[in-house]
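Shown here is one chain on its own, the form predicted on its own, set out as structure tokens.
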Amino acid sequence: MFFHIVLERNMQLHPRHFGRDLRDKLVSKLMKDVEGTCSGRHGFIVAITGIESVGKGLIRDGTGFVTFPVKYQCVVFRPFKGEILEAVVSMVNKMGFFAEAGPVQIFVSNHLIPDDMEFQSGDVPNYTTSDGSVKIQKDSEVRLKIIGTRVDATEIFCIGTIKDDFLGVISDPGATS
């Protein structure tokens, strides 16, 4: 799920950046440092949408660096238990498969794949139905349901299932159109 929230961060800036474009340097450093990172509490920071305020700088003794408190708006992505996501399969093995939905990696165990699908090893490992009509392999798009999340300080791990109604393969790269 995507959220638009306000966060705060203390930014350190070297004295050589002081001048007319101080605010621009501060904003570009904030974007470089923050976008694409993950905080366990808020999720993955996708993009900074605006700067609410830049506080007064505090000079650090002995270094000349200045610390500015910056309040900014951003879009974050945080997956939740029970959420339905569309993801691209990145790896298939006999234990299940890994899929990626944006920055999140989701593992789907072979116990959470429908019983009529079996693992096929070979050049392109995949899960295939007995009649061969549906195939899950690398680069397949799947719709899955998140059944569990584990949040670390800098990462979010998810477990998913496709063993439910309306879940499974959306598009198969191996199929001919």
Second form
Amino acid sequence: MFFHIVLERNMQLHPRHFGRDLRDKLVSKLMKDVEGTCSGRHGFIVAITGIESVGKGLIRDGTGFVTFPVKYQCVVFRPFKGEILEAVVSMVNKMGFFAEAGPVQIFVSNHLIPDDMEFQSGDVPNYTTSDGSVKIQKDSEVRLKIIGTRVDATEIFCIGTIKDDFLGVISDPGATS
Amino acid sequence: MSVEPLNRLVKLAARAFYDDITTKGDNLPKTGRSDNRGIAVVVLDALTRRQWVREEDLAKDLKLHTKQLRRTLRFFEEEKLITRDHRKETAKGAKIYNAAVAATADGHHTGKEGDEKIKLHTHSYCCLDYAQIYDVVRYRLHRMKKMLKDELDNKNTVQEYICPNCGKRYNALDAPQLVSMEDEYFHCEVCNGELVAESEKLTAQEMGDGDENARRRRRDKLEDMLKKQEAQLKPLTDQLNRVKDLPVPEFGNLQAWEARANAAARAANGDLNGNDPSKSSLGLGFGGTPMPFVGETKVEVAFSGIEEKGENIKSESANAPMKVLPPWMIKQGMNLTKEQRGEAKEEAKMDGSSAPSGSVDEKKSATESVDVKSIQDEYVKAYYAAILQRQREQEAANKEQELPSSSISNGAYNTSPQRQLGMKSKRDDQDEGDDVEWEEAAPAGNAIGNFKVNDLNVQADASGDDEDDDGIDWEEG
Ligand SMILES: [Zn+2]
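Could you give the coordinates for the form predicted together with its partner chain, as opposed to the form predicted on its own above?
Then the entire complex follows, led off by the chain already shown.
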């Protein structure tokens, strides 16, 4: 799920940036630092949408670096148990398949793949129905439901299922090409 | 602090989950004499009528071998139903306990006198842990249901993997670390062995997996089991709801309980003497160490209670007058009151079973051992007669000793906040009558196979059952 929230971070800025563009430098450094990172608490920081406030800088003894407390608005993505996601399959093996929804990696184990889909090994390992009409392989897009998350300080990993109504392949590059 | 609904919960749970527990191990063929199923239920029932009890005494009361009883108790300890306490005792320690028992039994000694135990022995004591039992039963039901539901839906289950080489377990959340580049299996992080998915636990073994038919059969079976489970455990869940908001009786640890029981007994005696409602805290006067325990004043008693009471009576009545009589003491006084004795026998009994000191319970066990030989259907009659008689004797004794108490005790009784509990006395009667049967009855055979959950920490290994029928029979008496 996406959230638009305000976070705060202390930014250290090199003295060489002190000048007219100080604020721009601060923002671009902030973007470089935090976009794409993940915190267990808030999820993945997808994009910074604005700066709320930049506090008074504090000059560090000895180094000349200045620390600014910056409040910024950002979009975060945090997967939840029970959430439905659309994801791209990144790897298929006998134990199930891995898929990615943006920064989140999701594993779907084979017992959570519908019973009528069988694993086919080979050049392009895949799960296929007996009549061959539905196939899950690398780069397939699937709709899945999160049934569990493991949240570390810097990482979120999910397991999902496609064994439910309206879940499964939503387009099949193998069939169209 | 009525213990009765909780006792009922214990009894229901005993019949639901421990009816076919054998302490010898489950793989032995259950034949004839070696079959000790049902013992567990008997032991639990017996414990509902006691508080802390020395295990040898319990064994004697139940006519069980100490070893066998101990095995059963150990099992219940693991199941978190009871708490146990072991201690090395001299005669003095045994005396403290005996005094406590005597106190809860209204001055009638049950079992042996402490004087016989001169040497240092390790004695074990056990007691039901009601608060924990409530949680354990709820947790067990929850796990049973969740397991069936999950397997039924075959979703929301996190697949588990196990390394056949080193036995390390993983689940699907570990997947990223387990993928290997060489082949399409997961590999153990420790020994690089090929992990195998743990097969569906409940039904895969019997049914085999694979074809659609088997899958449907499995589903039907699971649904069936779930339904059965709900229906058969209904009395238990009902009872759980009933006790949900009740305060749980806390007996505390053995020392605290002993101290409290002795103090209570002394307080009751003092009450009869000094004719005045303040004795609850007089124990402090004896220089015992007060125990910091659930807000009541308790005393570590250094002497053997009853025998020395004579000397202490004076001091008791001396520092008597200005404190408030706590409810549990009022009850104690009521038990000793003459008028209520004869007419209000049921109420007295009910009260005893719910009073923290459990006086009548203990008395009951005493009478039990006397009457064991009598035929079953005469048992109840004899039991009531015995109680009545004992109460009369006691009244007479009390009258001689402590005449002035009756009026005040009556007053106390009438204003007692617990009085409305008298409503329940009818049911108590039934229950106790049944208890008699349960203690003696052989475990009823149960037909279809049972829910057994051997390990709360793992999973219910349920298989459909009918044991709640027992609970229902018992309920209707
Ligand atoms: Zn291993």
